[in-house]
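Just the one chain here, the form predicted on its own, laid out as structure tokens.
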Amino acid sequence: MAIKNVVIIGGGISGLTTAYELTRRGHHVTVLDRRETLGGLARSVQIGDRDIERYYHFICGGDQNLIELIAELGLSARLHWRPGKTSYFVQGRMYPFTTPLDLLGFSAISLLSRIRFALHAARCRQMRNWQDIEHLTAQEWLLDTVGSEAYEVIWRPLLQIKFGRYYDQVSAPWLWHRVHRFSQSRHSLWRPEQLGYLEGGSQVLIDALAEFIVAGGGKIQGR
């Protein structure tokens, strides 16, 4: 196999992965990014003597490459599990959202709303064929299977927070992706997700790629 000089352009999880892996292989690799801090959207800032996550970050049971990866570099130690608590607050009351014992009791929207809910959930769990929604937005999608009602009061706000004004261009494969991911986490019907972490955040696992980059003879912008 012939050696080659890689430049990878970003140092987000997956930049620092392909590097990673290139390196692994015996490539000159050079990472490339315009933040001094490495990460992209995992990345963290430091406040006192903590490295603290810019954004939130949780790791599914379903995320097998990851958690591979995550023993790849000697980490497996600091990966742990627990139990995912969800409310949802809507007209001034919170309510449990974590299992289907908790959407039954959601009574800020009607029963038949609650039993398209949950189905549209265990459907998103099964489906595999994301392309056979390729061609609607996740609005559309939505108000097809669980109806305007659940639409209104659950996920258009979701969308919203998360996509400002463009909430309603969003595409059904990635509102099904995260459904889909998540519901990987869930060993039981009637017990919450388990969800990972890893201690020290992150941070942990950027400085660890970044390590064995340099190490392996890369070279990492900064550094």
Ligand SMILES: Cc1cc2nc3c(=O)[nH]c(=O)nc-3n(C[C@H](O)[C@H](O)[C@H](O)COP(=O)(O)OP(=O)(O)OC[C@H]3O[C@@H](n4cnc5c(N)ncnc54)[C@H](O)[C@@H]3O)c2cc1C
Given for the second form:
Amino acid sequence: MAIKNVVIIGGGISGLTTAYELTRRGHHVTVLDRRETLGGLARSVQIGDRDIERYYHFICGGDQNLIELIAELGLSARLHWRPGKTSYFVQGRMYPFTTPLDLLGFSAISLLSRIRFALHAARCRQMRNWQDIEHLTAQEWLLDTVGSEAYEVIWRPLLQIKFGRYYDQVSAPWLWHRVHRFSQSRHSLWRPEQLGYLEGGSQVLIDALAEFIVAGGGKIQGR
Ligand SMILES: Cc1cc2nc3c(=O)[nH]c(=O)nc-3n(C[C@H](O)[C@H](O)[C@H](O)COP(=O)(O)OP(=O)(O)OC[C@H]3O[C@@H](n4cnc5c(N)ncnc54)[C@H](O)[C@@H]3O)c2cc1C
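Having seen the form predicted on its own, I'd like the form predicted together with the named molecule now, please.
Now the full complex is given, and it begins with the chain already shown.
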């Protein structure tokens, strides 16, 4: 196999894992990033004497490649699994939203809408053929499956928070994958999902990848 010199633009998790795989195969990599700090969206910010994740990140039970990568880098002991806890804040009231029983008591929407919401979540869990919904936006798919009440109260605010003014252009497969991935962290329908967190945050993974790349002869801008 011919050894190649590869320049990777972007030192987020995609760029660093690509550089990691190439380094493992013996290629010479150079990672360039326009920021001084590596990690992209998964980077940390320093507050006082602590590094805090800029955005929250959790790992799901089905994120097999990521879990394997963490093991390869010798970080498994720093990966902790904790029961997730979700709540919805609607019209001045906080509703627990972790288990099916919580959903049953979610009186911000009608019982029929709660049932439609639950059926949609169960369908996402089972479904594999996302190609069938590729022609739909998440909004179109949700209005058709959960109905307008559950969409307006639960889904639309979440999509708006994440995507801003583009919220109605997000594809249905994105939403399916989001729910499907999350459901992989639930051992049974009645128990809360188990979510993984790296002690020290995603920065620990970013730093370990960077160290491996540099130790393998690669260059990272500024190092
Ligand atoms: C609030 C929030 C929560 C999230 N939670 C999760 C989660 O729990 N689990 C999960 O899996 N994902 C989560 N994500 C998504 C995850 O953060 C991203 O999918 C992932 O970090 C993207 O990595 P990336 O390397 O593809 O892109 P980025 O992280 O965007 O990295 C791109 C890098 O390229 C650099 N760059 C861009 N243009 C140039 C240029 N012209 N020249 C040089 N450098 C350049 C940037 O500075 C950046 O460092 C979350 C995202 C957010 C915002």
